[in-house]
Every structure is written in C-alpha cells, then in structure tokens.
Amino acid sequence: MAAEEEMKKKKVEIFDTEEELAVSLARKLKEPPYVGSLDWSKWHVFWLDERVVPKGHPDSNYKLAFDGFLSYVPIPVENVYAINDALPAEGAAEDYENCVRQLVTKKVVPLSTITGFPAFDLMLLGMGPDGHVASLFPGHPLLNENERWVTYIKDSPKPPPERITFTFPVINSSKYIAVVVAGPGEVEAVRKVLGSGDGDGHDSLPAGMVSAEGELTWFLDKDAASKL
C-alpha cells in the first residue's frame, strides 16, 4: 500500500531533446511573458548543495545560477541565500543550517508537520552518472544522516572534494521535487532508479532514495530515458 501511494506521487515526463527540456523548466521563467508577470518578491532561493569555492569560481553552483538565471530576474538580493564561501566546509554547513533555522523562526520557511524538517516549496535536483543527487553519493555515510539539516563532505568522489549539502530528511520533506536528467551519461542510473523488473534495486542509488511529501516529477530527455 505504501509503495502504491509513493508511485501515485511520482511522475515521469520525457522530452525530445535536452534543449526542449531546459526551455520547459527554469530558463523559460526569465523570458516574457513570465519574467514580467511573476511576483518575484515572494521568491526565496537556496542551494541544496554547493561546492566550497569562491562565488566567482567556475565550479560554483551560485555562479551557474547567477549567470544563467538570477541575473535576469528581479528576485530581491536579500532573498538569495548563498553559502559563506569564506568558511571551510564544516563551518559553511553549520552557518547555512543556522541561516535556514533563522528563516524557520521568522516563518519564511515552514516546518513539515510530518517530519519536523524544513518543508521547501520546490527542490530542483540533478543526478550524476553514479546516481548521486545533491552531494549525497553512493555508499557514503551521509546517506544515513537523519538529524542535521545541512551537512558537509570533504571527500567527494567528484571534484571539487569539499561541499555542503541538504540531507535526505530535508530534501524529502519538500512539497514538490523535480529531478532533471538530460543526455546519455546518466541512462544506466535512470534505468536502475526508474526501470522495473531487472533486480537492480530501487534504493541502491541515492536518486532512488528521493521522495516528496507532495509530488516528485522526473524530467528526462529521450537519451536519458532510452532504457526505460
């Protein structure tokens, strides 16, 4: 019964190309008519994981978001919550969790009535070829973290090695989760997580551990979905 309920909350959308998929998601919001019709003052932007590098570094997720989206839309600067890149990984994670806790106190971010963890409106996730999401990697002890809201990793198998990340209890308390995967590089991980009948085990990869209190939707292009 629980499995049936979980499947009801999960959807898969397949697009012809990576470009079509991207246009259908956040990049479209910076274009008319959306950019002029949304109430951007209500938006609060967080990073569910971030590389511990300067904001201007090519590896920075902040830089990626700023260059591709945030610089085009009028979200108030005070509503954009980047990590403190002057701190080491452990300090940056603690600082970011304190930031979220303060916003919970101010009722900017609600708590889940089910889990007691922050309940964000939307989590936008990608997935790596190894099935990792955020900075939660296969076989890593952080997969089992169930108390911290934000934690850190210093031995990421994908460079750069130092990162901060939301934990699964926070990710899975979200009202809506969108997992976006494009291209052939992740096709085997997609098959293992979303396929059926091959005995790989849905929960063997971090991406298979993603759920949502509301709805979980996978957005795939045809390459990523080619083995489903």
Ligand SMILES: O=C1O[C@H](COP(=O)(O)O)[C@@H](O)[C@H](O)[C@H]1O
Given for the second form:
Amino acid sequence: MAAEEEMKKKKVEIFDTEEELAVSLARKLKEPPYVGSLDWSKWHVFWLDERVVPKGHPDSNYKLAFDGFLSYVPIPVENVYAINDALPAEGAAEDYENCVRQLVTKKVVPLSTITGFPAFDLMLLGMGPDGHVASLFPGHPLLNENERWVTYIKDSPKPPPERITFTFPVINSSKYIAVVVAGPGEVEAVRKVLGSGDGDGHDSLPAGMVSAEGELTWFLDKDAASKL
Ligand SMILES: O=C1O[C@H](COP(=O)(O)O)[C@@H](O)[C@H](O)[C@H]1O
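Switch from the form predicted on its own, shown above, to the form predicted in complex with the ligand and output its structure.
Starting with the chain above, the whole complex follows.
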C-alpha cells in the first residue's frame, strides 16, 4: 500500500487527560447510562496476548480484563474466550488457534478477503516502553511469523517470559484498531513510531508495524504525546 494511503487510514487523537481519553475510547461502557444501552449478547471477547500464568495471577491479562471490565457487563460467558491456563505455552497457543479456527467455521469470526487471516472487528492494543505490542517484541523472530494465527514466546524480555500472542497477519487484518497509550513511560516509543523526520524508522518497532484493514487510531494523552 502506498504510504499516502496508509496515512489516510491512521489517525492520532490526543487528549488533555487520561479520563478524557477513556471516555472517548468508550471504556466507560461498563457504567450507566452506556452499560444498559448495548446488546452485550452480540459481543465476543478474545485476548491478543496472554501470559502463561493462572487466570487469578496478578500478571494475567484475563484477570486485568475481568476485574476492570468483564465483571461489570453481561457478556455471555460462552462468548468470552480465555486462553487455557492449564497448558504450557506451545499447547496453549495451538489450543487458542484451534478455538479461533472453530469460530471461523461457525462464522462467528470472518476471514479477511484480502489476507485470508481472521478479521476481528476491533482490537485494543497497548504499547510497552520498548515499542512492543501484544507479545511481539523488538527484534524478535516472531515479528516475521506469517503463517500461524497464534504463536508463543518463551523468552519474553518483559516478565513473565512465557506468553502466547496473535501474530501480525491477524492483527493487521482487523477492521479497526485502537492503540492506547497514556502517561510518560512510553513517550520515546511514541515519538519513534509517530514522530516525523528524525530517521528513527517508523516501522522498526513492533508498534510501527501495526496497520488495520479499516482504520487505525492512536489514542494518546498529553504526556504520551509530549514529544510529537
Ligand atoms: O506485556 C504486555 O505489554 C503490553 C503493554 O503493556 P504496558 O503495561 O507496558 O502498558 C500490553 O499491551 C500487552 O498486552 C501485555 O501482555
């Protein structure tokens, strides 16, 4: 895709406070009046990446989502696809890919007509200070995985070391992606990925490799955007 066309699909929104960012992103969905206004039975929830730890562990992404969002909203439990925490990394990745494949067969998840990979409606991504997204870390061979839908890592530079993750072809087949960064910790990575013209190379960091088939929006607060 031409760089100009790619830029048209990428938006950056900067908010004065993290609270304003959260409202705009609709994280307030779990609170009245929004919580009562949605048909939650239509929601299907997946994890882009997960740490290989029990679901109740403080490092668990499932726990984070459950405590902060899922426990407040009536999404049917059968539509919440947590990663199997009884399996080791390799088995958990295979199991999760099979889960998504079954949902493709049942037509719950469509395939992208462009890439042939699953096309999720919305992905919500964070970014680490090193520019990683999901469990795709700078310089790691997993960045080049182009066959698997879900894979695993046993040497994550950020603890815990064992994780499973969606691959870039799946992430980049999404219809809409929101990358959310708040606070000063990621300011350098934000500058490298979104800043212009100092030769750092926008796509040398995993976050710079993110694109969407529909639209990619970066939601930043003032601190995160302070070097743009
Ligand atoms: O390890 C992870 O890191 C990224 C970014 O998280 P942050 O705590 O540095 O903001 C996150 O998006 C990913 O899901 C997670 O597993």
